[in-house]
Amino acid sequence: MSAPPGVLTVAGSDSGGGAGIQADLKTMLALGVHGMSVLTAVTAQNSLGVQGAWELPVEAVRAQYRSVVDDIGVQAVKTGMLSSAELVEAVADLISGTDAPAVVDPVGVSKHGDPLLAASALDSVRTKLLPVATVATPNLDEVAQLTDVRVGSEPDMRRAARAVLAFGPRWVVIKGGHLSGDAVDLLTDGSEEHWLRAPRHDNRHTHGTGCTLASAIASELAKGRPVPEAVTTAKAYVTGAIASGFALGEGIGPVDHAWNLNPPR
């Protein structure tokens, strides 16, 4: 039987099961890829926040990286968290040598805000690592750490992209869940937009979303999709996760990344 199409994330472990490593690897079995994982820090995490996080060394992440991708190949790449601006440079360089799309999420801070990303590293973000993107995926917050434009509005996240756009990717997702009203999120490549409009579902159960939708984007562009394409469907499924959110301890339970797979609880 032939393989099915592989992603590889590069991304931080959540302990919790909720995001990071476990997230992307949950999300590319539900939508029908093979995961494989490239693990860049250990964080001790729970519902309630990230407790601690150790980076890996430089060398673990490329000899990982390698591995994976000088045996058995790639169809797509998807990037998590990323805390250092060592890491980030090693691989921006490992994904430029990567003939596959690129997925990058830049994760600045948890759904809880602890910050995953330090400062000193956004500079190499801008100028390494987003240049080399496919997809860029930013939220608000990340949006506001890596550009300064505060967005409050609909209007406002047209401002975002472009100001996301300039540091080189391809195209970016601006995502305005953090907004009033409808889940809408800006996907543009500065000349193209589409506005991805969902339903906000009253669950505060929502750990591990942007990791879920990035992985998901990388899992779709595997696949063949167009850009487009690739973001509307993963929009889609990211909405049916949330939706199925469930509780999970004291404090933000995680979404429900097998509720395409399973009959509804």
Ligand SMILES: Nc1ncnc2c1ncn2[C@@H]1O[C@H](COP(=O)(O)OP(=O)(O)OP(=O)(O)O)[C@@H](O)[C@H]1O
Contents of the next structure:
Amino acid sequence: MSAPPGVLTVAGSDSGGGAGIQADLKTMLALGVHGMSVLTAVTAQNSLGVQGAWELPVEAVRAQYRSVVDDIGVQAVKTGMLSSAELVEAVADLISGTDAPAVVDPVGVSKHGDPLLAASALDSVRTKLLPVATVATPNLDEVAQLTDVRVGSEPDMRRAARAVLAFGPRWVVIKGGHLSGDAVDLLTDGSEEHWLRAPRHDNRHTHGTGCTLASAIASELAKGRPVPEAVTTAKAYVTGAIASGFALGEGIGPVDHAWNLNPPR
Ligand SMILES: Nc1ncnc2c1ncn2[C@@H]1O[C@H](COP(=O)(O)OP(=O)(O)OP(=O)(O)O)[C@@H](O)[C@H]1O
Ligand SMILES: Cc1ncc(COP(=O)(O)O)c(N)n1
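Here we have the form predicted on its own; I need the corresponding form predicted together with this ligand.
Complete assembly follows, chain above in first position.
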């Protein structure tokens, strides 16, 4: 039997299983690709927030990446929590030597506002990581951290996209999940523009949406889909996962990564 396409996530662990590496691997399973992981940090995390975070040494990150890429090979890479400037730069360097599309989710803070990236790493994200991205997927807070654009409405998303594209990614998805009304994202490479619109689900259990969207894009790219098709499929997958997000713990529960596999509960 032939192997499914391989996708590598380079991200932090969420002990609660809703975001980070855990969300990425579940998304990959649900979308029919072989998920592999390079752990950058470990978080003690649950539905209430992040109680602690510990970074791995840069040699450990490099060694995991080399182990996977040199033997198994990858058809796409996805990055999430990278924690420090040193790790951002090491990962950018590894990706630049890999012949596979890279989806960069420039994770800054958790849904509860806990920092997942040092402020001192922002410049490395702008100058080292975004230039090697095939697709970058900032949310509106990340756009505000990385550029001087503040998005308050859909038309501002165009200015945000231009500002992020100036750092060098081939495509950008500006995620409008934090606006009100429909959940609208803008995908553009500076010439083509795709507005991806989905109904907003009135469900507070949305832990992991950003990780899930980026991993779904990487999974579809690994299957050889063109970027607009990959992002459209990923948007439909994350929308379904949010619709079935469930309560877990006292706070914000996770999206349901298996919504497309399991019969309704
Ligand atoms: N309530 C919702 N209903 C439908 N889609 C949503 C909802 N909230 C977010 N989305 C969609 O989920 C995807 C992730 O967007 P979001 O802006 O939430 O990312 P994020 O901020 O990185 O994630 P998080 O808020 O978990 O850190 C986008 O496609 C966005 O439009
Ligand atoms: C380890 C880790 N990585 C990323 C996120 C962001 O999650 P989201 O997908 O909700 O933006 C998180 N909360 N924890």
